[in-house]
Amino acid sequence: MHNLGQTRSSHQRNHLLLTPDTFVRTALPGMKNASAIVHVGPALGAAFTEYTAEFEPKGELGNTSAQRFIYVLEGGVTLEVKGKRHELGVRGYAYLPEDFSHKVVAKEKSRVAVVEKFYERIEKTEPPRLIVSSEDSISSHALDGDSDLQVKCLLPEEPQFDFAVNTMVYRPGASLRMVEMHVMEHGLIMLEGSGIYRLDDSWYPVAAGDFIWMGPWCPQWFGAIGRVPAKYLIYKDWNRHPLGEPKK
């Protein structure tokens, strides 16, 4: 049935909710047998780009000069880098520093979350390194001592990394303990379950498959509802001064 113009998607001055019924697919340079659902990018004012890449078997992701983080949502891909092959299944992920030649090829029909960001250098700090891992190998910890809300940090908490990517799992009924407002921006993909997200002065029902962008200082709060845990993958910029590096 036609939706008669109805959708949960919303575009406001400091946040964005995109639901699967409004996704539009496009090809990005270098892609082969693949397409991208671009969720957010500089055109909206974001300092990063996030998209979901959808691959046919043997589909490929184009190269980039920016940093790239990939997280396998469905299927499996092979990451080829410096003559070595890494097999990534569901919940497998990789971080690739900027100007790091690599190739991503789907082994089967697959979906991959992709984050790309130009690197912000700071003096006297070594550049970040290649990371290939799986969420399953990362230990979780309770957020603010609440055991009903578990966080996994997929990138090291080290100053050379200028962004973080975490997964967060809420048991049914669990919620953030406060409305957060901060300088970092977020990109968020709902992976499992459902809940209510407060963004600015609006309250949205959200479910697996939705994407959310939160701009700097957007009031934000989440509570899980339903009978199964809610889980999301979340990006944030961090480890850098708001002024940036001084000009030479």
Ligand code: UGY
Second form
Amino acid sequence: MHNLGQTRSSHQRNHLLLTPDTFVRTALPGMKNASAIVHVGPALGAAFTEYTAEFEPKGELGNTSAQRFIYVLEGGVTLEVKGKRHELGVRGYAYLPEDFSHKVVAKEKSRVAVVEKFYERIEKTEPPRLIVSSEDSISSHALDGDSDLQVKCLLPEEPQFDFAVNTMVYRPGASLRMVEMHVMEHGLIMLEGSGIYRLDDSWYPVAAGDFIWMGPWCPQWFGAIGRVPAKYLIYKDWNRHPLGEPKK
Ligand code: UGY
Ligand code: MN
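Could you drop in the structure for the form predicted together with the ligand? We only have the form predicted on its own so far.
Starting with the chain above, the whole complex follows.
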């Protein structure tokens, strides 16, 4: 059916909403039997890239010298590192440090959220190491004391990490306590449920499958609406001085 040029997707100076009807698939270098829906990247002013990789069975991701974070949305993949194989099912995830040789191979038809970012080193701090885990083994905490809004931090809260990836689950009717405005940018994939996202001076209905990018200081607020909890996976840059490291 034609939608006569209508979409919920919206591209604004400091935020982006992408809904599945506007997704365009492309191949990235090194990918085999897989394609990428690139959600955001430096071409838009972001300091990271995020894409959904869609794999046929035995499909593979290409290499990167950047840090990479993967989170399995559907199906399952094998992560091969240093002769070891790790099986990741739905909600399984991994953090791969920069310049880390690895392979991600789909065991079946699968979808994986991928974040890549060049590492911002800080002096006298060791870079992070490989992490392979599952969201199911992480305990959640209430955000700002609101037990209806549960957060899981998938990466350790340690200064060597220059980004964070969290899941946030809102009971229907729960919302962020305040309109946030902060230096960090966000990449967000709606995983479950629906609600209203305020971005800058617009309020958008959003649902599972949507992607949102919020640039620095983008006013942001979310309220969950519907009969099931709303859940999203959210990236933010983290733990770094806004000026960056001094050039010597
Ligand atoms: O971590 C965050 O900044 C998060 N509370 N932001 C958001 O959900 N838009
Ligand atoms: Mn935020």
